[in-house]
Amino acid sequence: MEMWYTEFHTDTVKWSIKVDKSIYTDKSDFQRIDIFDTDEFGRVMTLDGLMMVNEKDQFIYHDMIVHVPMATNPSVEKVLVIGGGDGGTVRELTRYKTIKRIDMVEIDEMVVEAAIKYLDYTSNKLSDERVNLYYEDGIEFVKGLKDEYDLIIVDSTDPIGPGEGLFTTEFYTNCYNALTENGILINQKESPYYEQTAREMKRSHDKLSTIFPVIMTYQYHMPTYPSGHWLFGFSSKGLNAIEDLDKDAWNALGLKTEYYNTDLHVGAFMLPNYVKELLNA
């Protein structure tokens, strides 16, 4: 008997990928995990039903969600990522020398043991000694943190769910609070194509044009993610992603990367008419 998993990208649009072997099943307090094996795409995490990670394609995700805002601010030591249980996001940030600390908060510690478990490929440095692990809701745990982090990511699920917190003006407003003078927030910004996606694209970009005052989108391939166009937010408080770009400081790391690279940085952030129309409204 042949086994599928399919995921409705929209209600008359879904994708299907033919499952070797489950590998784990169960449901914690906030949304049901799976992992399962497959011949394209190799060892996947789903929550709720929705693809979040596979050894495929995960290089792509968690390159830009890193590297854009290290190559930016190379002097980046103290580092917040709220969500990331899979642990991809602090693998690529653990890379750096230079960073002393990484705070991780993920509201669900399920999805972290089943990452360490079952997803060595991305959770395999979450045991550095700089890596520190708050099992908490991560929407509480800024409030009333001033000037604390260099970085703060935001490695979310999209705004249902878990995930709907980290997508409002308070939120938004702690982050912001919690950075440094140079700091930066990164934040996972959904896709343009789809009406639904869309939507939550614009209200994201819309409250953090409220808050900070340097505002940038970028965009990144990942095909295993509806309509595989989606993108990130880049706020700071006075970094410019292409102007303050340190190209020849980060080329010397000698860091190897499969997706990101310093020309791909600016041409990340060269928007298709749509999304800057999108945007713009």
Given for the second form:
2 protein chains.
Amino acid sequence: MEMWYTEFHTDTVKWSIKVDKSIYTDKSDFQRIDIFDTDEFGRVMTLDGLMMVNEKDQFIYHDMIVHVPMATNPSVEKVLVIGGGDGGTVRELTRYKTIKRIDMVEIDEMVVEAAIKYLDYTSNKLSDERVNLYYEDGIEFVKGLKDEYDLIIVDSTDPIGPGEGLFTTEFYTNCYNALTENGILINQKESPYYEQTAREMKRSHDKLSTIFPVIMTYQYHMPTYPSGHWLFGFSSKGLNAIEDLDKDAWNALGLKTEYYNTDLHVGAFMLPNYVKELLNA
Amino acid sequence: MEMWYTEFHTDTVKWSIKVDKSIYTDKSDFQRIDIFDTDEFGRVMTLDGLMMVNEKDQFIYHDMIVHVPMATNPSVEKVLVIGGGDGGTVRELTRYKTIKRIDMVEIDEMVVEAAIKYLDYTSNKLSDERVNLYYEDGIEFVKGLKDEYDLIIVDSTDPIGPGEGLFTTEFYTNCYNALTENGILINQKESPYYEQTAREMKRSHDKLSTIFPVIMTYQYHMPTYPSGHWLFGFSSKGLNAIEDLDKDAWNALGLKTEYYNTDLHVGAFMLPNYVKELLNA
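Could the form predicted in complex with a further copy of the same chain be shown next, to go alongside the form predicted alone?
Below: every chain and molecule of the assembly, starting with the one above.
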């Protein structure tokens, strides 16, 4: 028997990978969770049938969501991660000795439990003593917070299902208020290539633009997400991801990374014209 | 009836797009040629069952193969294109008034004929009076040439089938000799992500390194090629794609481009660590 996992990138475009073995499948209150082994990508986790994380290229996503803000402000001490149930974002954050507290708010406890049990490659630092896990709705969690975090990372799914409220003006406003003076918000900003994700990218960008004085967008090559061309948003109260990048300080840390480096950091903000035009339209 | 075009990116990874209508299919002496219409990508051409060009994102490939060398040396007058049967590379080159001669050497006349008949979006400048079409083997064409071209662009398929000889030390050496003092060689340098293309990328890089004093590699997001993360090689007798980039001169030309800009030009050379490590291994 052959088993293939298939993901529709649009109604007329699909991507399939051969499954060696199903490891786990269950339905939480929020979504369907599947974990399976593959030849090409090692162990994979999908949520509601969409690729979330895999052993082969998870390093790309997690390098880019964490090291870009950390190299811009190496003084970050208090971090809030919203979503990120596989633990990969927390894993990269724990490499910084200067970080004192990491609060991770994931709405779906079953995702975290499955990751702890089956995805050691991302979840292996969730037990770090600086990490506090909250199984709560991130939207509620940030309400009313003031001057609390130096960095907020919205490591969310697409704005469909449980991720939807993490793409709203109200949520972004609460994040702004929860940030300190040098605060940075990083958010999963979708992809410019296919129509649906491009629309969500634009909506997120427009909302952030009404709240934050500094709005930047950076790209990375993520082969297992639709189109492979994905974006993160960098929004801040004043720090500029290029002008304030402290290359020397970051390189002095001696962190070994498979994707990120401080040259690529700058290069990632150099967007194609069609992406800039979509964002600024 | 539903018809889907499927391309295997590896033995266990495949990508499929729904076909609206088959437009053309034939076998030349060199390869199978298919042209068909799709909802998402418009008109598509595949060679031996591999995506070559489509209406939606051909601009990315052609912007990056042409404008990077042209912005590095805006004085280019004589250009040789090897391969590039769809005509898209020539189309971008003809936008430069300063270019006096474009020789295009494509081994497969049937590809060019099909492109002229069915792919107007790439082939529409092949009739420019500065363009000379040669239906010959590019490997033979460059033998014995000295000091002839300011720019050689190897717009080839993968190094399997007719493209194979375009990835050899002998061919690269002949290109070196055919270039003028400020000459630049751009070559399709495969992708770092999947094992097979990564191996070809590395082989091409190693061979070029034994011949050219300046060897650089730049990346672009090409969603319809396997992994979406693709590379071009920039090799030269002395010009450096970053230090010699003439942003002001290029921007003064006023060319409207959908992907390329002179900031992205620099950013494209900032490679992820894993790619640099593969190249330098």
